[in-house]
Amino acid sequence: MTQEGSIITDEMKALIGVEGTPTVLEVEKGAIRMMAEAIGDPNPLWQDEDYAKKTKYGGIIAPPVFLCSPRAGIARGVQRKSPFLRALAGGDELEYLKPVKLGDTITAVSRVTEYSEREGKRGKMLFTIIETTFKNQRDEVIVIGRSTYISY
């Protein structure tokens, strides 16, 4: 049952908050190096152990975009519904609470947190917000990611 003219169904609303499949990622030196090279960032915090040991982090950390890779598990296993066949990425937002450190074991869990709709030039559009919580091996939340998907 939907509100008059709404594309957001009760079935869709029932999926809000349901967790997807957890993804576990081991933060290894080679993966950090490859990400740094891919983005062209020579920051010694990402690769130089001697330099990184002297910083407030006490060792190598990963570049902030490290958790944006497909391996990081953003939106993995999340059930989302849409009455439309087409969708596109509407943007990502990452809130960093702690650095991702070399040797960390990161667990990512995603869930749909919101559905909303808007009228576009060609009709209704569905906006789906998926939030991913990244925790380290000490069960500390290190990053919260929010991804927007637009279906039309």
Second form
Amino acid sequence: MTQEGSIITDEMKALIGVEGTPTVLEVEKGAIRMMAEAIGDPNPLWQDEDYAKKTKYGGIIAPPVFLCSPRAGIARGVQRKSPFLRALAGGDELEYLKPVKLGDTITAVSRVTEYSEREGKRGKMLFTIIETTFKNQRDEVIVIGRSTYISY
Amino acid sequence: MATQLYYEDVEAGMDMPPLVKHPTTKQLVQWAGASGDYYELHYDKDFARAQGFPDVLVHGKLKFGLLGQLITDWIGEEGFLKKLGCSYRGTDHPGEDLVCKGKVTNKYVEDDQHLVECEIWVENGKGEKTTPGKATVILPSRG
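Show the other one: the form predicted together with its partner chain, since we just had the form predicted on its own.
Zooming out: every chain and molecule, the one shown earlier first.
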């Protein structure tokens, strides 16, 4: 039953937990470099193979933001509904279980996990939480992302 | 690289070295290409104005990336970032100084891991925290 006056419909609730289309991303050196340059992050761990080889990672790894991008499939491919047209990114939280290494093939799968509503300055606002699980080529979960979207 | 930070070096209340950034429109375009986020709000001023903003907006996820650098610069290559999260509370525009800051809130040992919790944020030129967040890191111990 939909609560009286709630903007969260049964149709929306039915989409909770439904997995979206997977996004597959190969972790390439150029892609990592572009990301590091966009951030303005000169850390040699992201770019210098000789340097990275001597660290505990044994090679280049990606900076923390790497999977927090539409290209990597965060909050992508998932069906979601909102009664509103205007939308904003509310925030992101990433939990890192293993490093993202150069040469990995990452598969991202997202699902809506939660809706909530709040009364804002311009009326009702809908908060949608989308969880994304990132697995590497060995089927190990390496990162779990939780993204909040606000529509109003 | 700076000297490695150890668990024994940090205490609750300690500040991280701040990271000062000055995002330009060019940087936003670089981020758009690197991340695959081609929403016009971040590079088309007319589009941003039609939405009621004075200028294009710095991507939230780019600010997440700046906070990521704040942490990885601080913890060094022996540290491991376990969790990073932030809320895109306020908007930021290119041409403004953004300062990423952080403070240690707690430290503890769990399952042999030396964990440190931090409050982190992006501050604009007016000193407003536009992007508050939290991070949990694992630091090496001198044992």
